[in-house]
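Listed next as structure tokens is one chain, alone, in the form predicted alone.
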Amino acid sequence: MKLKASWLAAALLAVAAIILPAFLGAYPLNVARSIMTYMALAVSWDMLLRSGQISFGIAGLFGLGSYASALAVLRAGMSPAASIVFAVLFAGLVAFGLGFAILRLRAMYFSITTLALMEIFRIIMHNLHDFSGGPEGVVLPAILFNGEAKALYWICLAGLFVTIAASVYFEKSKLHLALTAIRNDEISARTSGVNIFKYLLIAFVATSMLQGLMGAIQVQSYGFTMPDTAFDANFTLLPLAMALLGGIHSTIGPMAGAVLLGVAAEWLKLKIPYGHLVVYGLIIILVILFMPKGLYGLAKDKFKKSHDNRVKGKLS
């Protein structure tokens, strides 16, 4: 019954998200697209985190997908839709190649390396003037769907649905068991027959493709990109803060954190221009110190405690 209720609730939320443009104007839909983009990045970041690997390279893969899509249109003459598919595959291919080098690293060494890669990607795009447009970036000849707000909302929602579906698959498949075993005790996982590198590579490539997907949708929705915006620290810091606030190692947690912090982010940008990044940093510190399981984890613990108390009451 609980499982059926969960699926029914998920279906109702999906339908509500699909029909939302019928009730909103262009600006609210633009805000919703921003929140959905960060939500997808938060969920994809958490998918890799389930293995114990903390990546700070979200913005790197997001920006890579953004540039891959834009340059595929400008330099190869691809259609916008084909360029999005190309960007996803390109991000996956780059992650596959990088995985053989960086997935041997653990803890802070992996985190620092992913952060460095983000900056390397930005510098490369900054300096390839003839190909990538240099620091001025590139402008696409047209915006996807001619900039129609509802259509742009739906394609962003489709990217989010793909990310959520992948995350749920990670939770329900044997990948979940393998990644959890690696996170809990890598030595025990290896002695139990878990192919650690294989599962880490799958997680890294899959999450990179999802981040590249959202970057491609972003650039096709706005019609331009440049190094400082495509590889903006916001695309790393905000999804990370959302996942931590909502609750890590789950799909629901980062989604809940994205809604709460996404709405707050829009307000903070108006009230504290550029200073909102400080607020995100403070949220990360406070959550780690006082609420390490996030809001979703806190709710689960309270529900479990309440359920246990009811069971004890019945037995007594």
Second form
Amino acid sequence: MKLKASWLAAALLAVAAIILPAFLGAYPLNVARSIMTYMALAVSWDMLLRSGQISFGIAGLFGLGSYASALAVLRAGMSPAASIVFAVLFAGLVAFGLGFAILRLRAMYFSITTLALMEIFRIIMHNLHDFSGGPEGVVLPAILFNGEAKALYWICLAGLFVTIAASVYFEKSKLHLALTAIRNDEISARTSGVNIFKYLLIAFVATSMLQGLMGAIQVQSYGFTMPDTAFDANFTLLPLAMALLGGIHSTIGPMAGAVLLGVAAEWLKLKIPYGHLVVYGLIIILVILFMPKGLYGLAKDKFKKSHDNRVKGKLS
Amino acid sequence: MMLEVKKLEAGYGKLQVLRAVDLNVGRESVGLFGPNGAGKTTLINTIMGIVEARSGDIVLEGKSINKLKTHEIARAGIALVPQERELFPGMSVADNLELGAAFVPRGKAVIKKQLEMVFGLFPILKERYAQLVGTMSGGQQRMVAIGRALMAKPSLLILDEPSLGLQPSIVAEVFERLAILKKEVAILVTEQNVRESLKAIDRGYVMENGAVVLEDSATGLATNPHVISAYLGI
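Could you give the coordinates for the form predicted in complex with the partner chain, as opposed to the form predicted alone above?
Everything in the complex follows now, all chains and molecules, and the chain you saw is the first one.
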């Protein structure tokens, strides 16, 4: 019954998200797209985090997806839709190759390497003048759906749905057991038959593809990209802050965090331009100190406590 | 023969720990005794591929497993209940048991049957099925660890010091269960509590300084003067 209720709530939310453009103008839809992009990045970051691996390379894969899509259109003459598929596969292929080297690393060594990768991708795009447009970036001949706000909203929503579906699959399938076991204890996981490298590679490639997907949708929606925007550190920091605030190791937590911080960010941008980044930093510090499980973890604990008290009351 | 360890040598860096260890386990329960630092855990870890063997061979049901990785050894039929770090504390009993079978094809095929067997052996686990193992007592956690290993339907169950950190009444209960279990699966158990474990084993080995110094039946070990003075404290 509980499961059915949660699926029903998810279906209602999905329908509400689909029909939202009927009630909103271009500016709020643009804000919604931004929030959905960050939400997808936050969820995808959390998917890898469930294995215990903390990646700081979200912006790197996001930017890689942006450039792969833009350059596929400009240099190979692909259609925007085909370029998005190409960007997803390209991000996956790069992650697959890199995975063999960096998934041997653990803890801060893995994190720092992913951070360095983001910078390496940016520098490559910065310096390949003739191919990538250098620091000025590239401009696409046309914007997807001629820039029609509702259509761009729906394509972004589609990217988010794919990410959420992948995350739920991670939660409900054998992957959940494998990643949780790896996070808890690698030796115990191995002695239980878990092929650690295989499952880390699956998680790394899948999350990289999702980040590449959102990057490709972003570039096709705006019609241009440049290294400093495609590989902007905000694409790493904001999803991380959103997931921490909402609650890690879940799909719902990062989604809730993205809505809260996304809306707050829009408001803060108007009140204290650039100062909103300071607020993000403060949120990360405060959440780690006082609410390490995030809002979703806190709500779960409260619900469990009241449930336990009710059970105790019935027994006594 | 279920497991054959032949002239096995292993160690850490320049430190040689195992010295030409020979050990066999048939369809029986075998104990491995010795003081701290004798090399018991290193031997278990080498059998499981956690520590690399320098020379010698390890054969499981006629096939060499020397070059296999740990997860492949688990899939080949050896389940380990490690000395520490034996559980996933943030996971429920249900998830821990499911995990035991999920990645081992032979366990996955008979998951319901194995679950019934585990519940038959440790009924408390059925009652606590949804509980997080991190919130259970030490004895119950040990039962979950053994249950998780059994879910893989192993040919050989290895337990590394199962009585470590448990109160005496629970230790006796664990060994009672092992005595029942030896009818279902071959067992290799390392233990410092020789007195209790002698009740659950058919044969035993004594290791000292990385080498096997004694091999005998449970009855033989119980009456051996060296075992009596060094391990039974009589």
